[in-house]
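Given next, in structure tokens, is a single chain: the form predicted alone.
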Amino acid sequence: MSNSFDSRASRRDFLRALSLGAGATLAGSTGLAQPLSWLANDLAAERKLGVALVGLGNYSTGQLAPALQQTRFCQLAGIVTGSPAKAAQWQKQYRLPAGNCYDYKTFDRIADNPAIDIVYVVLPNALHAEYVVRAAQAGKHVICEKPMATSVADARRMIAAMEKAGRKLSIGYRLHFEPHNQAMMRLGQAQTYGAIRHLAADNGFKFDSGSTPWRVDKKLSGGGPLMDMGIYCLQGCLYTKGQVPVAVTASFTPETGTGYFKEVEAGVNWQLRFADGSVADCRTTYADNMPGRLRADATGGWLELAPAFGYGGLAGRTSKNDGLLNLPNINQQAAQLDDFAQCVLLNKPTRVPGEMGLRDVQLLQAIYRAAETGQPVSTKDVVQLIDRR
């Protein structure tokens, strides 16, 4: 390593500069091909960042909380929550400051806050789009829980807010960060087993009076299971494929007679159809229980995560048996929230940033327009964007 990073007082001139935008230049003038991790570590060593998690139900409560105590380069620094009781909960548990602690209506203090550098939205669907601009506005760095928004206007609305504040936007896709569905993407992309012919997904859950109600409040969801469950599935095809479809059809599949979906679906399948003539078959539900499944046929042989989505216990095999997918179960996300904040450290770009999320609602929206009107929708405007392992 070059002898002007070898003082404290210089490492924190380079972190400066890297702070102000200068950071890709940097890292190529140095000539270091690695990325610059050990700058990340410098700058978690002084300081880990502070993240404020906004809503507080199963998902920051059982996942997002327990992570944020494992990761190196951040940790919980503040809550936004409409209940007092959860606030006194959590402030004591977590030790957190009563002036990091907002509700929906002092939110925007977080502004004058420089222990919150990254606020996470975990939120109900059609709330994104509000905090995030709002967290914009207030000069903080984003990620937003997955579908990104219930519409493409909220979607452009919140990338545009992000961009105007010159902060970071990331879209909580935490598989993207995961061992297993890495290797389905590095895997299929790269053809290990041939050209992919049919990709399958399945994943879906039994909702009943134990679920949260919102999701099958269609103001608040945005949809039923395709908002929820079914974007893994369409996560995981793109990913794998490595290809955005020209073309979707879809089906509704029927009413259970539970009474819980009167405004949303109970379930969709639906077909992404590539350039190339290939196929994925996918399918997302409330009525059933499914464990989640990712599976890929090509030419050579066949690959497949079962269960594929789920927080821990994925697995995966291979027509060759070539343990190429026998990979460690780990945090997704302290992972998911770690790779962030040294995005924010060392001023580089997600790997799913907004556009992605912005991508999927898309995809979103031509599925439900499939399913409505029983006829191919063209998917031809839809961003083209693939993460690339």
Second form
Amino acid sequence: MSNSFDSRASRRDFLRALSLGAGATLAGSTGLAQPLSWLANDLAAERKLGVALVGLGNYSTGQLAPALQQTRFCQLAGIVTGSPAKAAQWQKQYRLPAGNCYDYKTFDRIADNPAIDIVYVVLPNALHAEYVVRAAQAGKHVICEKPMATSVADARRMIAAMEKAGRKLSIGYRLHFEPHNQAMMRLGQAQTYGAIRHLAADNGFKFDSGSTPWRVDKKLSGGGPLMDMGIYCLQGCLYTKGQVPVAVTASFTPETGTGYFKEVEAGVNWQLRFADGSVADCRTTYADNMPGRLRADATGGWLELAPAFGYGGLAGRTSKNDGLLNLPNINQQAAQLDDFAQCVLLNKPTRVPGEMGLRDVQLLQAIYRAAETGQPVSTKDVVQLIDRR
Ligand code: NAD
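Now show the form predicted together with nicotinamide-adenine-dinucleotide, given that the preceding structure was the form predicted alone.
Starting with the chain above, the whole complex follows.
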């Protein structure tokens, strides 16, 4: 793409101005956000941003590290792990310099490593807060996996630490960068099939001896399937309706007799109520494999994703057979990572900031309170934030 910046030096000056904050103003005031992507290309050509994965479990190993081989604006540059064997294996497999590999004690030294721009926290839920705060203190931008935290206080502490550091924080909400879910946001929010009167969402899997034990250990997980799988149903209903609910009711589903669910729920059914009287009925469980579904019934038709929330194989239909949900499946994690890298490069806000993570922690806690008390719980005071399309 041609541009008026005819020397690398003047381009670099302009980019420096962007990184100091002028970019947001310029992009916002001129509507230049899209054309400015050449700037990100330009910066990426000089050096892709370096990402360090903290916690090399299933998601880092199976999804994030492979996705970071496909990204344009960032790359896997470092790791943080408690296992020397894993460190050696990852160094070899991904050609990582030994100096970019940390354990949980040496992690804070990442502050002195200019090859790491972004720290991606992929630990059990209750450990997110500590590592996000430490990454902030190290002066790094951060992506934190979902759910952001196991308490509202932790989520607020994480946001405050990132603000103090002047660095960007996003939550690992990959579906905001996925075409089928983006279409649900667009079509739902634009009321393409009329006003949405009812939503339904479910998501779950059968927890068994092969599942990671911390998921049923409350001090590490903060809760059961609601924290892990139900959060997708919650998110889906909010971004399709385009509103934050005003109240919730909920009930736990019975223990299944497996012995796994001593500390966390086996399942939850809950209902979100929106200000216009419409409702969303949601279900999540660790007792059954559910393919994951997100459906909206509106005054003039319906739209549905099934499967809705997986890493691939998503499919959608509408009542009008108009093909608007016949969309490609993509590498969601690569899209999410590249979007955040561009936010950093161009000093743009992320669509999935810490405040959205806080909103969801507030709503998850409200659902637990409603299930525990059997009473409706008001959610009028939660963060009012929607990914507007
Ligand atoms: P996992 O159990 O496979 O990996 C967790 C890693 O943390 C392991 O490498 C483990 O060794 C390490 N760890 C460090 N300290 C630990 C401790 N005290 N106890 C237990 N493990 C410890 O889990 P995962 O499935 O990779 O999930 C990690 C995070 O990623 C969770 O927050 C989860 O919700 C999230 N996740 C997100 C998605 C998504 O699609 N966005 C998918 C899977 C997991």
